[in-house]
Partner chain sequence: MEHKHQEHAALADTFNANEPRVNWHDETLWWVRQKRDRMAWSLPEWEELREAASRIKHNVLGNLHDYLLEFEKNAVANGAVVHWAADAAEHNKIVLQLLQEQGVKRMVKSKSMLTEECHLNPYLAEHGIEVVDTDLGERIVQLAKEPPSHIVLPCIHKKKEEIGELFHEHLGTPAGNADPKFLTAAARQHLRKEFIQSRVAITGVNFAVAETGEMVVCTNEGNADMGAHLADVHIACMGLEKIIPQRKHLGVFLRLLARSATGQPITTYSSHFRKPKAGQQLHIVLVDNGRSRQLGREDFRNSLKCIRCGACMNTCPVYRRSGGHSYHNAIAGPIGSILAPNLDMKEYADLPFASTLCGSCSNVCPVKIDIHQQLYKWRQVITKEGYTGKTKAAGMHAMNIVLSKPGLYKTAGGVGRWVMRTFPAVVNNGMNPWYKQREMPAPPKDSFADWYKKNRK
Amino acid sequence: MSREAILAAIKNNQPAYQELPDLSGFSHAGAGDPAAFKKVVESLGGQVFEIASFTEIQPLVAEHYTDLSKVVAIEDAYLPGAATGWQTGDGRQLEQVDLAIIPGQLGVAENGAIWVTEKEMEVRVLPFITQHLALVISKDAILPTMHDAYARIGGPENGFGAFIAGPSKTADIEQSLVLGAHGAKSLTVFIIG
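Put the chain from that sequence into structure form on its own, the form predicted alone.
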């Protein structure tokens, strides 16, 4: 049987067209519950601090991270005195970063995930190469479910983006839990508002 005959046979034996299922029942009109979001993030191994202003970040970082030598922050207000000029290079300049503080676009209460795009992280590798990661999100940006998150995100307007939930961990090798295998060893979330 020729290639054309095989492709024609496949084309003539397609299943009947069906409408996609209606997912509108999974969408929510209201905001997500910050308490539920916090509970899920903590169950994943992260820590959450509710803050009223960015000035609260610096003392919390000093209290919970005692051995930091290089910290980068997207916004100067997150941590005055953080490293500058780190955006220049191919990403390898970030291999010695101990803590990166990045804004997140939105959080998801049902699974503790935070949506971060290249626009927020500035250098794509930053949240994955740093030893510790801190994400800052607005309390109003917490949504109930992933359905709501995808509805908010819409199309791919920002290029690269990722949902980050908890510190990186794997137990694939001999069932030993390894933190930081594919990304940061710890995750801190600052909820502002």
The other form holds:
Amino acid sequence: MSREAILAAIKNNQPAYQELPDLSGFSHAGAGDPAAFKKVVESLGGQVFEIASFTEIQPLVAEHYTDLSKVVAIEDAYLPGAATGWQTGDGRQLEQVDLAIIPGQLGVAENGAIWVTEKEMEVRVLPFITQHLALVISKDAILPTMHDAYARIGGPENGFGAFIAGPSKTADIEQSLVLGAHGAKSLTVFIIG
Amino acid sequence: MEHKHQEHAALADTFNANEPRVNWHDETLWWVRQKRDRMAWSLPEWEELREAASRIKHNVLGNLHDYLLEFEKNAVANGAVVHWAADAAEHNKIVLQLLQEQGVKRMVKSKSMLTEECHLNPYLAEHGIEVVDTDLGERIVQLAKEPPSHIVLPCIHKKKEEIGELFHEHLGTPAGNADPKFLTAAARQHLRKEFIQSRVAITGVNFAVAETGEMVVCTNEGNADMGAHLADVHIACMGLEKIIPQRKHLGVFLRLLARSATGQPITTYSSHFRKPKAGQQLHIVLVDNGRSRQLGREDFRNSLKCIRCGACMNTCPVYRRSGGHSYHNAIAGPIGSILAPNLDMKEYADLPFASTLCGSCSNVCPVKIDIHQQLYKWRQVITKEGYTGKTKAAGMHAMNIVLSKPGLYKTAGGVGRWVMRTFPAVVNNGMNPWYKQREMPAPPKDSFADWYKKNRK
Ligand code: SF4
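Now the other one: the form predicted in complex with its partner chain, given that the block above is the form predicted alone.
So here's everything in the complex, that chain up top.
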């Protein structure tokens, strides 16, 4: 069987063991800078709003999106009156979703990435299949770098999680940047607190 | 199957026939390289990150056997099925069997250089199964019936007018429309249909974590996620060397990967697949295909540290001016020229010579692979094994004689300078490969040795 042959060849050919490097020098004790975070998200083509309460979300959505017929919100408080019952199915039921509003666990100031797991998104394909995506994170959940993010996330707790940084994009046609390849065409981040 | 062997130099000649295109290709890649530089310079700890990444990968190479077992154990505990493939043929067979079990005739694939390396698409086509590549650049070259010419920018060699033409022919867009925004929107619609209909999705893997049994897939487009989350069966194909020890090490690699690749701070989506979703099957195919052999080659094992960012290609003066297809291998450029001779030394004997050895590749490599030194070492191995072409071997043999005898070197230099001055046509002709793209310089009056003697204080 190939498994045994491969493992034997590797064991035979691998070099001497070398210690792992110490990564502690890359970590930061303090919080991340929300202004820096905002700047990167904008440079990636996203828009950021700092809000004091969830009630500010609805008017901002109304102002910035025209023509939304199906909106999915994970928390009722984000957008009263959003669609319900969308969780049942294999994901294809979300094909017509125009906007999804999902909480993120934390944001990373150095690169604008937001960590979202299946606990928050409920249906795994939701943040990708929706035409537009909005993520909500609290201001004190912004960390300086990826090292700090992994320190906070810790060991595995979910079956799926993703760092999302900006809207879906491609530059495959003569390197011209186009937003909206297969995933969400736009990203809005609401920072609360 | 009839196989016509064509070497890098001949294939580069074809690419070089269109000079404005070569210039455009060169400038585009250099622009990507500059974006990479700006990103690298913006992080004060960049060099420490490279060092850490290189050392983590070194630890992986020295412990690969145990990490693979750890990864397998955790992946199985997460509910995945793990398959082992000794070579490309076995990989393709495993994938085909999984597809036949599902009874599908068509499915979606997100970008994976490993499946290119294994020639999966043509193999499945022979068995009546159509693969739809979903990365936009890969879809474009697929419609053009070409392989990708770059590991990160698969259709970097194509002009937008050619893409417009392809889309007109295959997707029914209006003739003559070459607007990138319009074409991307057309591809989005076309591929959405494929995602929705597909029951099986294949993805590549950027990193596989031994500690957790999870796999990380990085894309900007979101195509891996669209495919994998909608499908009943997710097949993830990965080279053995994609293993990293712990989740926290992702912090190092995710900081380096996109910055080195395209000059972005991170890819739009860095997706961590650990467990299949309810009711879904997750299959992981671990592929060797020469990797365990390369691990045993002390001089070349560092090439297994590669995280496929493409930075070495974007910076390479040869790659930029000869195009990815001239490397006649799934992985082009400097790193491809190290990996390919391990697969077939005779077939790829020309590739380590397709380099100026300027060292730029090694300078940008985020995991600090000694790329240009390995290319230099391959040249020696290949020459010793007798795989170099006859003219190259004769030239090198003559050079070896001349360079190893100082007296002869002096005389030969004098003769050469006299010949060049007196009969310039002897060197300014098509027989001399150096003359092809340039005028030969006027020969200096003195040799360097004479000049040095005269000018030294
Ligand atoms: S060899 Fe280094 S620079 Fe080249 S693709 Fe691999 S990681 Fe990137």
